[in-house]
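Just the one chain here, the form predicted on its own, laid out as structure tokens.
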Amino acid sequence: MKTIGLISANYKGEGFGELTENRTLASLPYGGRYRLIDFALSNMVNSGITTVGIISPYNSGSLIDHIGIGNPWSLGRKKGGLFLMPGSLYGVQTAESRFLIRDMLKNIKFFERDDADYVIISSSSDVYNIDFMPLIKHHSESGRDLTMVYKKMPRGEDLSGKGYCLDIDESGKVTGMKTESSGWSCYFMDCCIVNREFMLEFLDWFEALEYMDMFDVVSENLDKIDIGAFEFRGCFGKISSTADLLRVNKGMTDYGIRNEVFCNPERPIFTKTQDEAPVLYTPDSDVRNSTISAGCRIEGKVEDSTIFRSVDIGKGSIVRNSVIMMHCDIGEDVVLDNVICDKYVTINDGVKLYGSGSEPIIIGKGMKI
């Protein structure tokens, strides 16, 4: 059973501000050393996919120097491999719409000159390991037209306005797709299998409504096509804002969060690899529950923080529930509860900063404060 990839890369959250202003979420930095992109292209390769394409939006320069031709995946190959495929203005629906009927139309070559029997269909920015092969074996055996994968999210858990809960019947068939959940909900986390033969008719069908989102379509059309779904019960960090952002970072350093995403060797997460020297802690330091990467020279103190590589934070500074990406200078005596600080950042000695979980405050790239 052939199966091939598309990843979508061309959207963007609303809520990130400055920090995807010249960049795609698909690339934003994460957990220390990772991009945002490297779950969805790791969990394809780790799958034996070997065929991956990359709808990429009109700012991918980031994204373009992150993954390359898809080396770190070992996606540099002759036969199959990366495809890196122009993505379509997001027209008149939002940027945060993540498969646009318009990009898959516009790649639609991508489907057609391949023999593969299956297509998973996947975005590319929330962080989870999940092994492809149990739902391509669900699809298979249901004789279904698409399958939804699912998390089923605990009670009290807004999801509002982070895409679809699915209802479904007890054989395993989509009923329904709403946006509003009560109680457990089954959410849609933004990945599908799909026949690639019915994936070539749905974009005929369709073709009219190239400015919506895929799955809009196939939510207003359930009666008309055959849906399964598949449960999917690991961890799993949906980042839809800057507060998801800071919340899923922070859960990197839970162990059995980071054992399972990070540490099982049959399925490692890839990256791009930069080396740096190992991290400097002088007596004056004091680090707890956080995340420290390569390069980095810790003076003061860490709390409840994701640091990446080559960041100096000086004496006297306090860190705290905050992410500071590469190559930032903190200062003396600096406090910093709830930031997130883009590359390159200088804060200079005696600066106080304060934001919340749901509000952190933004510091966008190359800013001097």
Second form
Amino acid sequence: MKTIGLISANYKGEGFGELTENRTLASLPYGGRYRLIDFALSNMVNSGITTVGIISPYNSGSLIDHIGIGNPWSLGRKKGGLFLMPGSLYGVQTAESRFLIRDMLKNIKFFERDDADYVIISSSSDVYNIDFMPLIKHHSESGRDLTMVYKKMPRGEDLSGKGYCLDIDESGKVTGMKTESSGWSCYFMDCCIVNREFMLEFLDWFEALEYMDMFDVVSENLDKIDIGAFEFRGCFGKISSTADLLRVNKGMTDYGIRNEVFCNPERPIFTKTQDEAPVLYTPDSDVRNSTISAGCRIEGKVEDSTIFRSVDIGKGSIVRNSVIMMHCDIGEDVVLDNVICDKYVTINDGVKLYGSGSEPIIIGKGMKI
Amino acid sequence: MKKKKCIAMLLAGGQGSRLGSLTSSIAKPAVSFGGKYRIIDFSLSNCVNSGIDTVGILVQYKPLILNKYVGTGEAWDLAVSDGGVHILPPYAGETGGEWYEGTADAIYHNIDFIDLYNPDNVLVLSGDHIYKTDYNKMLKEHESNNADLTVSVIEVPIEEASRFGIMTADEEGNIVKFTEKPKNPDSNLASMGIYIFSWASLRKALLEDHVDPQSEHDFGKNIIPKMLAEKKKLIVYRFEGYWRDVGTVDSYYDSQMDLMDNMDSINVFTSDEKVFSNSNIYPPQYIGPDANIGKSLISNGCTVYGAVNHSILGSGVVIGEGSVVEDSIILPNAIIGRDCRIKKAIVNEGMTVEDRTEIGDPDGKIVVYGTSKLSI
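For comparison with the form predicted on its own, kindly provide the form predicted together with the partner chain.
Now the complete complex, all chains and molecules, led by this one.
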């Protein structure tokens, strides 16, 4: 059962302010040393998929810089490997387009030239660690055209409005796709497996709707397509706002999440390495419940935060509930509370910034404050 | 193939027996250093940062981890098509095979390899030195003096000179005498075991030395005295800066502590002359809610719940709740349980230390705990 992977990085990425002004959501730094796309890519290669296509948006500079020829994911290969495929400008019909039909039509050779049985189609910006092998098995045994991966969300953690919730009948068939739900919801994780031959047919049928998102079209044609569902029971981090970014970063300090998503020896999350030195703590440092990356020099206090590589935090400073991206220079006696600093930010001595969990303060790349 | 100006031959085959259990299953150059590095990183990074893109690594003693670690050399930008890194173990020929019998013998057995690249000069390095340098400066002196051999030397206190191989040089830097561990030293210039030979001179010396039944086939004991006796042009290159040979447990411990205590030693934080390494991709470290960290160096992948003071934690180390680690070096992937007391110790790679274990010497001697395990 040969399977290839397709990741769409052609997301609009709204709701992140300056953070996605000059980069794709897929290449948004996350978790101290990762970019969001690392999870989708690692999930593919950890499941034995060695041919992966990435649909890249027009502002793909940082994405290409990060992925290169795919060496960290062992995708720099002769047979198969990584295919970076240009996407189009975003859809006009749906503001939140992710899997544009025209992006797939434009790159239809990716589907045509391979002899794989299945294609796993995945988002590029969700944080989770999955083994796709059970999904492939489930889908192949079901004989359906397409199987969607979902996560059961309790009330209160409702993610509808950020995507689709599925209605699933007793036989496991998807009978409805809604954008709102009540009570427990089966949130569609923007991830599915589809028969390659069916995918080619699908693209042929709906060529005229090329400006639409693939799953918008699917949702209106549930009577024509045989769709199954597969439950993912692991941790799932959805990032669709700066508040999410803060929250899902903090999630890394949770023992269960850290072990399941980041420290799984069977399925490590790969990323581009930069070879920084270990973190240097000085006698004045005081660090609690935080994630710290290589190359940092910590002289101040850090609580409940994520610190990316090569960040300096000066004496007497307090960094709390914050995300500080790589190469930031935090001076002395600074207070940062619920702040997200993009790369290369300088915070001068004595500056105090207080945001909130729902509305963190965002400091754009390279700013000096 | 393009002719090379200089290639490097890195001696990495010795057992390093003075490091005890640290090298019981891995070659000394592959021993962990400074949390995320391995000893060989420093020499390999020096080569790359000096523009030397062809390196032969002579291996013999337990090379499995070293071979895996060096890999294609990609981590040091040494995965290049015209050159790159080559692991060179002893090999058999028509008349059987032999082990490398000494430093010079190891190079002798790879004359064919060096001839493949036909370099003007050969840089001979040890795989167990901690320093940063640009070999081009030494190469420039070697070439401008038209020397057959340039020996990198460092000034040592005269009272300690009897522990080293001492070079006596005239005012122009020509070596006039070489004495291994002299009782009454007349110079304080110690050989660092870093040599640049012009290939033609070295090739000739190796061929002659090979058939000398008296020779131990060692650079210090045989090749240098022989070239000196033949009135070849031998000069010293005065090295300035931080350099350590990590041949003993004490020097291995001290030079790692220098990374955080002595900022004039090796700055691993600087982005120029970066020290590259081939570490696995670990997640960032997690520092727990009740952790207490004093001055320390902590690597990626660590999880710290206890107290760590004046210590170095290698990649993937776990320090359990209530444990106190002081003045110690915990090598990669060691797991320290709860309520342990570890003082002035080196805990071997991949060791599991049970809860409530106490490690430390009452007299303050450095304790090496456990044996190194094969793991990748």
